[in-house]
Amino acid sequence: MRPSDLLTMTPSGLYCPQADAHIDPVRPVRRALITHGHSDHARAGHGAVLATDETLGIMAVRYGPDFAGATQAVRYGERVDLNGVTVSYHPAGHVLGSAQIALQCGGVRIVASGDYKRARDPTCAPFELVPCDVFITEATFGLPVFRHPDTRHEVDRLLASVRVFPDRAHIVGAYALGKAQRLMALIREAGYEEPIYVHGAMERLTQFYQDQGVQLGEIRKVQAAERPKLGGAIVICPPSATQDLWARKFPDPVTAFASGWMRVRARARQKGVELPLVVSDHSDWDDLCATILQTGAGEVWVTHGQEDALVHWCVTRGIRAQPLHMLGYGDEGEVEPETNVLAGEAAPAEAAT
């Protein structure tokens, strides 16, 4: 069996004909295999959804309990047979419940990694390396300029600013699913014991994480009347809220943004970010390259992000590679519509470790 017989591109996304199943389809299909709960990968309206229990829970929080005709939870490492295709889910380290999906049939194994990271995250299972013949990778930060620093260093910078400016509220933009909760957990690990305040848009997902046993300490939803009184507090909100009237009600706010894009100074300036925090839930250039080599894959398919650079890197190392030019991904999380990232000035080299 050729890899293209096992998995092929369709207008709805990657499709396995023998299993009659799509991976992270961009439109409603009969059977969907979902890697994780971000809205550009997990959509409502499918006939049946196979995903980890946590991902199914996240989809229910976001779309309501009837988001699909039927659902089936799968454990990490569990094997499911779909018309002779063995399907298994393996930790991707991206967000709670995120998974790589391995398809095996006719002596061929393809691993669709979804979005993934290799850096430590106390809120989800760590990435698991899965040997395969074909590795399907993202390339969100697929350029050599992106080398993410240790997240502990970035959290220390945030807490240092809180100490230096005890009368100013620190408003931190972070994506509502995964990034926000990871940041809360890292802040707690650094020894911060005060309540962490959150925008109302983050309340339900944060509560879901806590219900799953993720320790985040005391989390309080921001009440409108108390905003002027939150000098010295850490407030986490969706990135767009840092520029809204909502944020201006806080005392002399320090605007921060936790994202891998903060590695590029121009992005921080464009967004009016006073305290850029390079905290990413995607692999950086070095981890993307290392992961490809470690899978032992002889062929690599690149789904979205900086596809051409990663494809070129693979080819120069004798690995067959192709960009899939998939549309419909990158609408949530750290994949932004701008692609000419090299037009901006990179952050200082000492920020990368």
Contents of the next structure:
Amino acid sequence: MRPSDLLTMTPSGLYCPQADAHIDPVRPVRRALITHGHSDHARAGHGAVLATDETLGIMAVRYGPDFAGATQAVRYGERVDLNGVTVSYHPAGHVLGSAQIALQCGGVRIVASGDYKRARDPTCAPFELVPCDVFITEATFGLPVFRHPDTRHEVDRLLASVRVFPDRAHIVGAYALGKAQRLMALIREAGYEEPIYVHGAMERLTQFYQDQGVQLGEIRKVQAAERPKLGGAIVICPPSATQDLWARKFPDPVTAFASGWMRVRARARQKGVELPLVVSDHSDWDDLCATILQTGAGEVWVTHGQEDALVHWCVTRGIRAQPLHMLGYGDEGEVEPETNVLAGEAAPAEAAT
Amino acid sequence: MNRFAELLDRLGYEPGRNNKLRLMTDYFRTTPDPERGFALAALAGGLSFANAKPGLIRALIAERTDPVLFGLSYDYVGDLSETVALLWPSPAESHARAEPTGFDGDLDLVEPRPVARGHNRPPPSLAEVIESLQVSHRSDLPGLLARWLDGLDETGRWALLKLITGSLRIGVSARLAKSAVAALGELDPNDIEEVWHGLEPPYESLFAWVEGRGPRPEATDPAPFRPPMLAHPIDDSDFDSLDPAEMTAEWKWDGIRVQVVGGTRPDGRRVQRLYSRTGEDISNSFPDLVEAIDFDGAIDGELLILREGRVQSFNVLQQRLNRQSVSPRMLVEFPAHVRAYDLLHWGEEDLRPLPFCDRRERLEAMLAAAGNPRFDISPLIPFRTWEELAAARANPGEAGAGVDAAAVEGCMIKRADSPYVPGRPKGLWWKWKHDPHVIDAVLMYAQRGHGKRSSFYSDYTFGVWRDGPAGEELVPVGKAYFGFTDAELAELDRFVRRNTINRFGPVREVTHEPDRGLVLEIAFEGLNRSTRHKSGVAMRFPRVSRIRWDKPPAEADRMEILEKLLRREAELDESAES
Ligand SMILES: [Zn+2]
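Give me the form predicted in complex with the partner chain now, not the form predicted on its own.
The complete assembly is shown below, putting the previous chain first.
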């Protein structure tokens, strides 16, 4: 069996004909295998969904209990047979419940990694390496300029700023699922014991993390009336809220943003960020390259992000590689996702973490 | 220098003046000598060493990276120093990475084993970097630089590369940096300015004084710089509250603001200096003027080129400013002159607390007594009402500026009783500048910006109509990359992307036909003749003043309008040369 027979592209996304299942489909399908709960990967309205228990829980928080016709929870490492295709889920280290999905049939193994990272994250299971023939990697930060620093250093910078400006509120933009909770956990690890305030939009997901046993310390929802009194507080909110009227009611706010994009100064400036924190839930360049080598894959399919550089790098290492949109994803040509985000146009909230 | 780099990085993002002050003061409070002194020198623009060329940096990174990956990265980041800082394979930063493993054909999971790579070299201090740069030979630079880059973190590398290429833009004035030092103690920023010019990096005596650990550094310089007094732009609404009877007015000359200072050392030796308005000593560029300083005192005035008693346009002055060395021929062809506005110091006496009208009398008397042809006084403009002053400003030639009228760029309004207060005090001095020239031009090409705008098409080449061999054609006349808001930039960027007809690397040609295209209203300060441009003209400080979404390109301006302006601008130069 050739890899392209096992897994192919359809307008709905990656599709395994023999198992009749899509991976992270972008429109409703009969049977969906979901890597993780971010909204560009996990959508409502599928006939059946196979995902980790945590991912199913996140989807229920976001879309309500009836988000799919039927659901089936799968444990990390458990093997599920779908019409002769062996499907297994393995930790991706991206957010709580995130998984790489391995498909094996006729001596061919393909791993669709979804989004993944190798850096430490106290809020989810660490990435596990799955050797394979074809590795499907993301390339969100697929340029060698993206090298994420140690998160401890970034959190120290936030806490140092709180010390220099004890009367200013520190408003930290962070994606509501994963990044926000990871940041809270990292701030606790750095010894910060004051309450951490959150925007109402991330309250339920944060509660979900806590219910799953993730220790985040005292988390308080920001009450509208108390905003002017929160000088010196750390407030975590969705990135878009940092530029809202909502943020201006805080005392002389310091606008921070936790994202891998903050590595490039122009990106931080365009967003009006004053304290960029380079904290990413995606692999940086070095980890993308290292992971590709470690999987032992002879062929790499590169998806969402900066495909060109990573494909080039694979080829210079003698690894066959192609950008996945050539297998069927629409080429949006000019669309640079970050530009749209920066220009204030609508963009999926988590697509550009 | 990682900490200094973090300070710079943070300052670059922080818009608030007071918050910048706190960041700097916090840095000075928590950083030991001599590191903080060199940081102060860098912030206050007090460092000088031969800059490294971008080519050297490109060569260093080329030895270490794949050219394709470098190209993609540079295109994405848009700034050479930052790209190299991010790409640099630094042993100091390598954190634990997983070790490669082979495919074992089974689903058994392989646990990645962290391994530490490289070795840690202590990062260089800012003091080490600056001291080495000042003494080392140019040929040592590549090796030094590579070693330092190896030792620094990303922010440190970025700051180092900006520093050594002379492209460090911090958004902090020397004044603000000195204010941050003053805030360490209970001092006023002007207290720092007063002693500043006798001091050298790393300013240990200054910090000792500010922190109450040492005496006030002696101001031993007999010809020190004195921080200048600056004016606020006047608003139409200001006139109602100002009484013309309490004001004086004089021309604002289109040269460069300078301070001319002469003094005598205790041993009797003369010291003569020329300072820019930021306190930079520019004496070496103007030996003709400096040797004419035959007094002990300090004049605030405008540096101009005078030929046969006539002020030359800024274009002419620019030609002298652009030269690296001063040749005897240039001294003859571009004779420097100072038109005096104010007298700050005379002999042993500090005149700055006196009212402007009294200082002005002293200045007139001093210039009259000296009879020095290199110096003259900027005349006052007589007026009784604001309408009279407006009329004078609209026609300086008739109102006393005579043949020098074209070198007038507006007028200054000063309270007759104003003391000379360093900085930009409120309610004492105002400037009333000429309105800029404005034309309607058609957007022809757009290029990606650099730095914060690298993902936007933010540099716009525009043209005006002229008669071409094949009928009406647009000829490019300039390039503008500021004047618009961020929201307008987003709209312009969208327009460019949707109306691209050709691509040349980072440049896009956009639709520009009589009935389809975009008209930009361009404001600019002046016009030069240029052989480098197809149109034969070059604009000074062009900027987008309005986007005319409403106007069809056919109605944009024509070349003739610029030709006419050019003739008017050139009149003065030609009258002196013919
Ligand atoms: Zn994700």
